[in-house]
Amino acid sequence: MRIARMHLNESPFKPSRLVSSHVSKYVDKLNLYHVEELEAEFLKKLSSYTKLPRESISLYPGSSEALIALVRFCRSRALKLVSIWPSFHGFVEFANMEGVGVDFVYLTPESFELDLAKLTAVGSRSKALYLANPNNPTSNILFQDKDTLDFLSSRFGLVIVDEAYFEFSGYTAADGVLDYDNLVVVRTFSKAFSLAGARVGYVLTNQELSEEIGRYTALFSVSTTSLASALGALEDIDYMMEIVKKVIELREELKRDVEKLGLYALNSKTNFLFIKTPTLGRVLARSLSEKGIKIRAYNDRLIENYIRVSVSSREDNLRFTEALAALLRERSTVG
């Protein structure tokens, strides 16, 4: 049986023709920890990507790695870790892998908004505040203007704001990094640029900032290959937005054909969708694993009537949202 892997937020598309021409380039130096002249070269990419000065820039084995680099910098600063819920679990699980709590502000239910009375009553200068925007799993945009950017950096010593799904939402809080000295935007090649194996992410900070969370990670930890690949892929900027867009339209076929079913899927600004369903989510998993399909359900109470479920070819969100139909219709019967 072939798997449908729509669980884990990955492309369904191929990386850029660059991509392996670029590894093969570098491929002969593999016995070197380090190569100057590629990352060089990937920075000023970066660099001219992003808009901003190669010192605003670091570099991570992914963005996960990224996040445990801020976990350790938030401890040693005596940083108080805050968290918007429902949001990324991986960021809570690092925090916790590394001797660290996390308190939450909850977003509003069912909508799933930045609730900025309870960030308000929890903002301190000793705290900071980690959150997705576009958010995951809850797919929607949080904030998308300047005066939220301001009043979250006032409130909090530390501004963490995790862009993974960048491409896809259009809006950036990396336009503040050199304004505000207290914001961290993180990102990652996994997504738009379908290097999900290559594991790359970086933090878009001021130079300070990004020198001293540098410290909390490994020399030389992003490998040759990896930056081969995402040079490769920066250097067909088209390719990743041609990706864009299919995805996007796929995501909208797909989120058409799920309220056919008359299911309620939030407006994603991602490359998935949050979809409530009228019984436990995990049910629903688990009977579409049965038939070859993944897709992701939580525990937490309060999405637990909720699927998150990964925008993939047309072929398998079809296979997806078919299933899903017989085992609705399944449902409707036995009731």
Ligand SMILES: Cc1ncc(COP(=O)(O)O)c(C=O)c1O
Given for the second form:
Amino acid sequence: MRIARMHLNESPFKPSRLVSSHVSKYVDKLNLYHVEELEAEFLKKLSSYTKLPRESISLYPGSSEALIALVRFCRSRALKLVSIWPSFHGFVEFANMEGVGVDFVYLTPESFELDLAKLTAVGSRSKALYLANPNNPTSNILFQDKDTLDFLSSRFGLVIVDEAYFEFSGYTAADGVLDYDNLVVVRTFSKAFSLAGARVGYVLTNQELSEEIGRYTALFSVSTTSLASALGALEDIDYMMEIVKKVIELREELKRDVEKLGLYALNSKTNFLFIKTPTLGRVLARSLSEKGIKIRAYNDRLIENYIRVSVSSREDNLRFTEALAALLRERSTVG
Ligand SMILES: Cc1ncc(COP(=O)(O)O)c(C=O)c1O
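Having displayed the form predicted alone, please output the structure of the form predicted in complex with the named molecule.
Let's see the whole complex now, leading with the same chain.
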């Protein structure tokens, strides 16, 4: 049985064709730890993509590793970690892995928006706030204005904005990293650039923080093949934008199909949908998995009646909605 991979928010599209040509070009340099001219060219391109100076960019083997470096940095500065919740579970796991606890600031019930009163109450210069914008798993954008950024950076010692899905939302806080001395933006090539397997992520912040945070990861941790892949992807921005457009079209089509089944999905600014279910999400996830369709469900009581479904090919999206429709019919017949 072919598995429909709708559980990891991967891209259903292949990487740009420029990726393989760039990788082939650098294969003969794999005897070296580091190819300076490749990194220089990549940083030049990334600097023009992000509209920030090279000194504000640091590379990591996936944004997950960037988050781990950030956890270590916060620990060294005695900054207590606070995350909005529900949010990216990975961040909490990485913190726990490093022996660090995380406090939560809950989003508003049902609409999953930032609760500024709660943030004001917990805010402190001795804390670092993590938030994914757009948020995972809720798929919505939490803020897209300078006032909120002002508010957050004045309340917390460090503000970490995870923009893994930036290319789908079009909003970035990155322009603020030179204005605020405590803002860090984390991004990845895993989603819009279709390069999850290459493991390339980056941090945007002021030069001083960039260097400080970079001390918490190993030297040469982004491999030459990964860098060459990311360079290929970055040289083909048109292809990335085409993919983003297609994913958004497929996402809205999937949303309409889900709504036709009488279910509610939040307005998404990502490559996935967060869908409210009439039964425990994990029960649906288990039944769908038996049919070869992998999706994400949660044990957390706050969101146990939700599922997260990555936008896939039209074929897999239909396979998912048809299987879901059948499960809901079965349930109403049994009930
Ligand atoms: C919000 C968020 N941050 C970070 C990551 C990790 O991405 P990667 O390590 O592939 O760059 C993910 C992956 O799904 C994510 O959803």
